[in-house]
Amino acid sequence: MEFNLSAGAFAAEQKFMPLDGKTVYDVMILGGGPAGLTAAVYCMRKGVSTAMIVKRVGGQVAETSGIENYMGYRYINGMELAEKFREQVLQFGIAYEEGPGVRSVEQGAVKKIALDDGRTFSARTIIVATGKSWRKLDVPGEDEFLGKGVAYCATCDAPFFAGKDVIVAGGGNSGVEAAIDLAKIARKVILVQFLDNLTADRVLVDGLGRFGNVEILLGHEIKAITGDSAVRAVSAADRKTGVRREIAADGIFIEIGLVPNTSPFRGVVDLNDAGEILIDCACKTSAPGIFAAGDVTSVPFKQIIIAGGEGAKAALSACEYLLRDAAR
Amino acid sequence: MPLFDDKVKNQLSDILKNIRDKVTIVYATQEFECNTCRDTHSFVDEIAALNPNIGLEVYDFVKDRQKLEPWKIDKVPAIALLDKDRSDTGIRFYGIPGGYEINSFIQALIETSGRREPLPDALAQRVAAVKKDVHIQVFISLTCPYCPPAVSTAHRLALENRNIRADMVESTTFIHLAQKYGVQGVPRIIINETHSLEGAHPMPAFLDVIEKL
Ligand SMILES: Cc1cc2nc3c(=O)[nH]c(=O)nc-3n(C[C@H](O)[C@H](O)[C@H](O)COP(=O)(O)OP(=O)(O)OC[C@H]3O[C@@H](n4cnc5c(N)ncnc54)[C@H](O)[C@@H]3O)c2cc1C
C-alpha cells in the first residue's frame, strides 16, 4: 500500500502568519506553484515584507505522479517535490493564506486585492504566479453531469468505470494516458481527437495500441454531452464533413490541456491571444508594479524548472522595482 | 510486514509530536467477509505504536455489537475518534484511509488533540448556528490528490459542533454505497442523503448546504 504523506504541510504550520488587511505589502504573490514558492524564497531572503494568497499548494506539481527532470531528483514524486518546495518557504514568518483565491485585483501606486471570500489586501507590487488549470469543452451538459459521468482527474475516477464504455477527449499526453488507465478496466474506450493524429508522445501511443478495447475518432469535435440522471451519450461531429454522431457512453474523461488562470487580472494587465499574461525578459507586465511568472505567462515551454526560474526573476525585478519606487 | 516503510513511519513520527492531548482510536473489524480489515487493522495498530498519547481499542462488529452501538458504527473496517474525555468527535474513517488519505487522517488525528487554529470569527458562529442533525459522507479514492481536503473540512465541521457527524467513505471499499449515491467522480459530498456536492469545497459552501435543510 502507498502513503502519499505531505509531511511539510503539518511539520512547521505555526511559522506561517495570517494575512493582515491593515499592513501595505511590499509584495504579494498570488499562487503556490513551483513559480509562486520560488518567488516567496527570494522576496523573504531580501528582506521585503511578503504575503501569498495561494489556493492550492504546490500547484499543478502537487497533481503529478512521477518528475524525471527537476535538477538534483533522478525520480521524485510530485507531491513530494511540492512539499519540499513549501517547507522552504516555511523556514520564514511569510504572511500565508491557503484556500480561497483571489477575485479581482486593481491597479494603483497601492494596489488592491480582492479575494473570494470577500477580503481585501493591499501592496505596493504583485507577482501573478496562478498558473493553470483543465481545459473544459464549453458543451452543453458539461457543468450537469459533473460527478455524474463528466470527470477530469482519470487517476481519481477511473475505478468508476470499471466494465462500462467511456469517452476520453483528447489525444495529446493526458488524453492518451486517460485512455490507458481506463482502457485496463473500462469494456470499451473511445478517444475522440479533434486534430487528425495523436499528439502524445510515441511510446504512450504505442502504449495504448496494445489494447483491443479501445477506438479511436480522429478529427471530430464534441459538441455535446447529453444524458438522464448520468451520462449517455456524447454527440461529435466530423470537422470536414459535419457529419455528427451520437456514441453511447456511461462517461467522458476531458483531458484537452490546460488554459492560464488570468480571469482576475483581465483588464488590468495584456495578454496574448491564448490568454497568457504578456511579460518581457525581466517578467513585467503591462503595468507598472505587476509582474508575472511560470505557467500563467507568454514564456514559452512550461516545465517547473522554468517556472521556479521565472518566479525567482520576477521577486528580483519586483525588489528592484520597490527599490527605484522608494527613491522617488 | 509493516505496511509504512522506515522513512515513512520516521516522518508520521515527526509530524505525531503535534499531538496535544489523548485521542484514542475505536476500530471496528470483522474476522470474515472483509478484504481490507486485515490492512486496515496494521494500520491503526501501527500508528498507535507512533505516540503514547494515541490510544485504541479494537472492537469486532459482530461480537462487540453492543459496545459499538452508541458510536453508530454501521460496516466496517471503521475507525472513529474520540477526544481527551472519550467523548465522541463524530469524526469517521470507513476503509483504510491510505494512499492520499493519510493526509486527512493525520490531520484528524491531530486535531482531535486539541492543536488545531481557531476559525474565523463569523465562520465559527455560522457552525455553532447549526441545530439540526446533520450526516455527511465523503466519498474518495485513494489515488485522489483533491479528496483529502474535502474529507478534512467535514471532519473540523464534526469537531466544531457535535451534531454533525463526518465520514470518509472509501468508494471502492464500500461498492454498493457509491452506487447507492451514484458516485462516479470523487470526492462527493452527501448531506443528510438528499443534499450533494461534487468536488473539493471549502467550508462556506458545506455550510450554504446544511443551513438549507
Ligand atoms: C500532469 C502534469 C505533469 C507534469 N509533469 C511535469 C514534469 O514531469 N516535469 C516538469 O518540469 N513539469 C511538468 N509539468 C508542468 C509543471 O507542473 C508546470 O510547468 C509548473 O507547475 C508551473 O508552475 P506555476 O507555479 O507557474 O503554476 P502552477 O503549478 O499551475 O501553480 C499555480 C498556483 O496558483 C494557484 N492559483 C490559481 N488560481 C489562483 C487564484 N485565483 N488565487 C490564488 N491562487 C491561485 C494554484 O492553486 C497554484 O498554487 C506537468 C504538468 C502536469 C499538469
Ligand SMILES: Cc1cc2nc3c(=O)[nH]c(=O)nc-3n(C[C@H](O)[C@H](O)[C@H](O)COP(=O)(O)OP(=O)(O)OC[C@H]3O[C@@H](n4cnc5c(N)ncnc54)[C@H](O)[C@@H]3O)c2cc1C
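Positions refer to the first chain, counted from 1. Quantities reported herein were computed from a predicted structural model and do not represent experimental measurements. What changes on going to the form predicted on its own:
Put simply, the chain has two rigid parts that turn between the two forms, and the hinge between them is at 256, picked from 48, 116, 256, 56.
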Contents of the next structure:
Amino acid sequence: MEFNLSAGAFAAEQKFMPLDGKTVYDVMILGGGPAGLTAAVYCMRKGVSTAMIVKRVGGQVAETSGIENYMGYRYINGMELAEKFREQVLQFGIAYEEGPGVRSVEQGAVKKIALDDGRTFSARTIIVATGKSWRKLDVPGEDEFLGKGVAYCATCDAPFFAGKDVIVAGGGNSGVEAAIDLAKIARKVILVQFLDNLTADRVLVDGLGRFGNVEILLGHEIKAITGDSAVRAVSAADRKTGVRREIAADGIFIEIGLVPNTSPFRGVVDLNDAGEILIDCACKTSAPGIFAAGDVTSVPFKQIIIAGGEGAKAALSACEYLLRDAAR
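Instead of the form predicted together with this ligand shown above, give the structure for the form predicted on its own, please.
Just the single chain follows, nothing else.
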C-alpha cells in the first residue's frame, strides 16, 4: 500500500492552511515526525494557534520497513504509521508548510523563524522536533533500495531478516550492537568496518565474538549496493589494495551514526557534545519559550513511542508557558 504524504495531499483535505507571515502564532512546531505531530495534536486540543513547518512528514518513521514495537499494532509499515499520525492531526485546522528547511531562529518575546526560501514567520513559542538524519554511505543503490533491503535501524527492522544473510556497515557501538541483534536471528552476518579495527566498547566486541555466524571484514569500504526488486549484493573494496569483493546479501544495515538536525539552533539553545538539544524533564531548553522533543534532544533511547510522549510533554509545557506569559 502506498500513501501520498506530499503537501498536495494535505491541501486536498482542506484542513491545513498556508502559513501567514503577518500572524504571530502561539506555537510554531518545527518537524513532522512522531514528536512534532503529537505536539500538534496536543496544542490544537488546548486551543492555541498552532503552525507547523515540516521538511518531510513522518521523519525516520516513513523510512522504516516495518514496526512491531508500537503499541496498538502487532505490525505496521512505517509509511502506514506515518499516515495514521497524519490522519490524527487532520481532525484540526492548522497552519502548515512542507518542504523548505529552517535556516535560522531569532530569540525574543516573539521568535522569528527564517526559512531557506527567504520567508520569515513568527511565534511566541517554538517546539523543535526536527529529529535526526541517518549518516549515509552515499553509494550507488543506497537510496534506490531503501526499505527494500537497505535499513538504518536494527531495533526496528532486524526481525524481518531472520534466517537471511545480512551485512552491517559500521564497527562502532551502534554497528556492533546491530550485528549482535542480527546474529541472534540471521543465517549469517558480515560486519564491514572502514577502519582496521572495531571502535566499539570492549564488552560489545567480546559479545559479538561469541557468535559463530559472524564474519568481520576490516579495512574495507562499501562502494555499491545492487539488486533487482530488493538487495542482492554489496560491493566492498579493500582500502589498501583496492581489490573489490562482491558479497551476496539479502540486506544491509547502515549503522554509522545519526546526525541531529540542530544547525539552525546553534547559539540559540544549549547543545551537548553530540550536537543534541539539551532539555529538562519538561522539554524546556536553555532559551525561554523554546522547547524541544524527540530524537533531536538529549533524551536517551530514540524510539517512536518515546518521541511521541516527549512531543506531548513539549506541547503541554509550551501551553503552560503561554498561560503564564498571558497572566503577567
